[in-house]
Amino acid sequence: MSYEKPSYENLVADLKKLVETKNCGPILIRLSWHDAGVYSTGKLTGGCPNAAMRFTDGGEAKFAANAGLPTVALGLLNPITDKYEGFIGHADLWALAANVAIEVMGGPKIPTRFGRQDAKSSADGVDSFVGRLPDGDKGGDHLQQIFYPKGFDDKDIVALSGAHTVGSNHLDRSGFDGPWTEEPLKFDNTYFVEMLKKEYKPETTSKGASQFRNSDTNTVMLASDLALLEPPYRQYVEKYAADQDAFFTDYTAAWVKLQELGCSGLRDTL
């Protein structure tokens, strides 16, 4: 039996095929974001992209904010994880998968660096997501409280929020319900365009979560989204709605920074 030696090119091709056949790009982006985004230097410290979620006995895998990730996202990735075991680490794979997904869905080509240190057990994760990951039902001050300790500014907050141009809220995971945009598998600047153009009315989901819906298209926005229409964020919403290239440039810079939070000594190649 012949054995094909793993290669970076084949890995990327397998990830592209996964995204294209399973339409799973949004959840792969969320997986990388929640793995890295627990980092903080404020009242809370520590946290980094270390794939601690793969340990389901406790820790980050049990966080309410990560609902669906250890089961759905990792279930989708498992065949690739197994195929490339020893070739790429878990946290590096999650970062690369998200970046491949962004490009496949029409977004920018984002560089990935490698060398993240994988958690050895659930105990290597952080204790709680509270104060580390944003809550969708809170406003602009809350976004600053979450993102400033990670080293991000207001422009970064808006740019990173632009990832909501893809994906949908799931009642069984977050309590929110519905897609942000009319084409939730297309990575572009539509999130900002629609936010400025549409009217959204408040509603409460069957899970008791407060959100806002456009009745014409059945798309939704959360309080943390609509907070971007106020200063100091609105200037960037208007900029990105008018200039997709500007959004892609700023998103790439902020996203790479996010994926590398708490890491050192990363390299350009596997």
The other form holds:
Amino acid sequence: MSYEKPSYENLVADLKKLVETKNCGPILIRLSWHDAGVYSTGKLTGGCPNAAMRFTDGGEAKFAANAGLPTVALGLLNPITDKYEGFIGHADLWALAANVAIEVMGGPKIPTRFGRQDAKSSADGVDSFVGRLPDGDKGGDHLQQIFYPKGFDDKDIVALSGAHTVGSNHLDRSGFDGPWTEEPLKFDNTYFVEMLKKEYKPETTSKGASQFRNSDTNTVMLASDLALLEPPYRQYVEKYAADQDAFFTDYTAAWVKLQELGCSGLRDTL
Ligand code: HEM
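Having seen the form predicted alone, could you now give me the structure of the form predicted in complex with ligand HEM?
Starting with the chain above, the whole complex follows.
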């Protein structure tokens, strides 16, 4: 960690160094996604990226869907959170950290806007993740039930799911087990390429979760991933497998929208 006075350039440099030295890009992406992804309209309302998960006395930090985020992800970010306290808000830091991670891992350069309002206590979070964050053992209808009330369409669902090109499932967090791709620290379109190419067999993990494994390469897919091979999603899987630039373009648009759900008056600079 460098000790220059806080500046945007130093902050980005520190985040890059964190991602490179700890190989923690994937969990930082998941942190930003779950912070923002609780947003919903319709039957469920409210929710926004507000870093409510940092209050560990209850609320979002205790959601089963967030397992590993308050402990592992926030633990990794802690030195940077402390160093830049007062310079950048928590939710803005989480959004920026994810975008630095995506770029460091070879993905698109995604603009971050600033001005998210941080939660002041766990009570400022939403009550439950049910109906707000998706379950990995469910199919295509469930994806629509979760993502449509956030303002996303079928194309967005496929593009956003492409983030599973990085990272891994952890038995002690979700109960699922294994990485989606053979290079889980590289942000590219491999998730789509492999999904179309490989054969997956159903299995049950030692935690009782149902998933699908390619035994030749030990990569896995969840039911929610393989649902994308069916209509109306498959056309986008085929497009992104053939055209990484198209994936990056559509991912960027959907991801920026996700990171800004429920926010207003965001600024282009800190
Ligand atoms: C479409 C529905 C989705 C489902 C059902 C789902 C489910 C999951 C599950 C079960 C895990 C494993 C957590 C663990 O055990 O550590 C995970 C990890 C991850 N998810 Fe998703 N997810 C979805 C969408 C997304 C979206 C929209 C993004 C971001 C755009 C995303 C990014 C990630 C990343 C990067 C990881 C890896 C974290 C790590 O390696 O620690 N996911 N997801």
